[in-house]
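Taking the form predicted alone, here's one chain by itself in structure tokens.
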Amino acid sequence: MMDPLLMNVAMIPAVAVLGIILGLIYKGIDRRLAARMQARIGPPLRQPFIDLKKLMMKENIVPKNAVSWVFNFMPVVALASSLMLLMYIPFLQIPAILAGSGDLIVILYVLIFPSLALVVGGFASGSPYATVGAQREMVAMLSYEVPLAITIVSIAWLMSMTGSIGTAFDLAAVSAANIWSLVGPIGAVGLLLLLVVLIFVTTGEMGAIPVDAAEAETEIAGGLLAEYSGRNLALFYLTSAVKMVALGSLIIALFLPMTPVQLGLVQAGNTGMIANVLCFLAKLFVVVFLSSTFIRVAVARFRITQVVKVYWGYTTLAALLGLLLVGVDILLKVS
């Protein structure tokens, strides 16, 4: 039988490439949803596909007055830390490869790879185009990380209070734990909000919609991403495919757990891991429509200052609204 370690180092690749192509797959049909609910025929589903491999065969340009090693490195470090956030995080029926008593508190700071590396690509690029839209990514971060820290920090203070204190951070811990089965009607309120809130907090992790300032074609050239082509801009497109992926099963492992034979609906075995397979990708197919598509389709672009009063007034207070009723809820139940 294989060592545990050496099978954890085998899954890495494997998990890698799926994370990889399951985004791709997905932000094909997000186009093609998004274009259908415009009423136009769209891409088909396989142009991310072709449009990674288009970025692979084109020539990638340096610009004359950017720093070139860090020009080209920080593509690699966004997918890289993209790549990691799958590590951490339950996936498909794979658990997660570095799984841990504070997983949650380190993909809080991973989370923070990607985007830094797109404002320091932005700021070595040498194009005042990207470095306006590196101060804007900035503030964007500045003000999305504020709601999601809470809504963590919620979700482990109703861990510690209705179970064990060293696993309040245990992503693994917290997915088995269901955390609607330790709330009551507003505990559960509390959770309903926090998971709207965390939806919101991807759409500004993927800079889709009407979250995307840093990389308004209309006012700053594509901003961030204005200097980039051929591989370079391949990898960061990679790296918005995967975080969609990583944000998404977070979301799926903190709010939506059960799966088909959990819930007793099929049986265990082979047909079981194949319903919960597809179970999974179901959970993750609306997490993606209502987290990119819909709002994508539904709003106008904000100005960067809308996205700092969204995140910082309306989201937060959403935040610890649900942390509020969360409290509440465990406050009644003790006494």
Given for the second form:
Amino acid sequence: MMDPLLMNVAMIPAVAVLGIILGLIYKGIDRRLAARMQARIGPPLRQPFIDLKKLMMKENIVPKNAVSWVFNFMPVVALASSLMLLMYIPFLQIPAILAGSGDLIVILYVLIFPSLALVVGGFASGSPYATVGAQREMVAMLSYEVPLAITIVSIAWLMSMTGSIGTAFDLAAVSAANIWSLVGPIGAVGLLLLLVVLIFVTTGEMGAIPVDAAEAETEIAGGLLAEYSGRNLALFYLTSAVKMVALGSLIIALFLPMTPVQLGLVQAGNTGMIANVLCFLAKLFVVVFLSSTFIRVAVARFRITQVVKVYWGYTTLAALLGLLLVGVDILLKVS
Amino acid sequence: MSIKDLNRSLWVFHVNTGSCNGCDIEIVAALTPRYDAERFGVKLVGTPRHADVLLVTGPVTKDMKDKLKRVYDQTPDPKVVMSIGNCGNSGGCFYESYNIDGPIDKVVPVDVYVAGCPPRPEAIIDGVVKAWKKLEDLEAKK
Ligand code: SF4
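The form predicted together with the partner chain, contrasted with the form predicted alone above:
Starting with the chain above, the whole complex follows.
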């Protein structure tokens, strides 16, 4: 038997590669589906791979008035931090590589990193478009952080009120507990609200269309990414793919953790494993579809002021309502 | 990694150097569901830094000459320049006008000329296919 630490170290590249490939495949599905919804045929599923290969081949330009080391360093930071995010998230109830006590809070912080790298890279590229984009991205980050924090806190509160105070902020424990089984009907409505909020926050995190004011290519020429080309752009492209998988898996780990084996639909063993993986992929597809594809095709872009209003106003209100319902449910149970 | 990957993933940037907007609308039409250029991986991007193909329209007015040159320099290699419409090819109805520095090939090297005033979307897509061929020739020469 291998030493568990060694085993974990060996797992890291495997998870990273898997995350990247999965992300690119889902990006392909996303583009194809979006095209179908607009009555187009759309690009082939492997289009993201082709795009990536092409970007790697292109010239990598560093603008004259950019701070070149920051400019070149930030894409690496973005990809590294989004991969790190992946290491914190349990897949299929298998404990995450970096799992530990209170990792939900760590995830909240690591989630900021890729966007922050984008912002710093945008400021460093010395282009007015990128600067405007970076400012918008900061505002957007500030706005979706609030509902995200409320969602995480309400889950942790639910966990602590139902007896697991010590592990309230451990993602593995939350995932294993299946939060739906901890609440009654009122709480379930609250959790549903929180799920919707989290899916919409994911849209913001990924910078998909209704809230992509920071990258608006029709008004500020690609915003943050305006000056990036070639390899650096490819790294940011990968970042967004990995982030999509990471955020999707986070939602699955928090809200939809049940696997077919646990539900007793199939026996454990090889078939069980395959069923689990397929079920996970299906759940990821649903989350990606709702948070990116569907909303991207259905809605036009918000102005940055509207982004703030939507997140701080409606989404935060919805999250608070969810928290309240969960709270009422817990109090009813306790008394 | 070869030029082949570029073929199936051409990101285009659109430069208007004083066209009447007729050609520009036809370019947009090539991306609509009816013609769906995204089938071939063609995508409209918002900045020359992301572009592989420059779609240039218009006769290049005096004001736009410098800007066109700069956009060309900002585009990372390998790249293709397409001149869309008679204005860009020869000056068209603005031939020998006092206010133009064009046609386009006087300012930047053009690889593909698409004729028409404005050209039909089919012609533009055909031009993109010709651009693939140019890239393939480039690869063969290496
Ligand atoms: S070629 Fe014709 S349609 Fe195109 S810009 Fe010139 S005048 Fe307009």
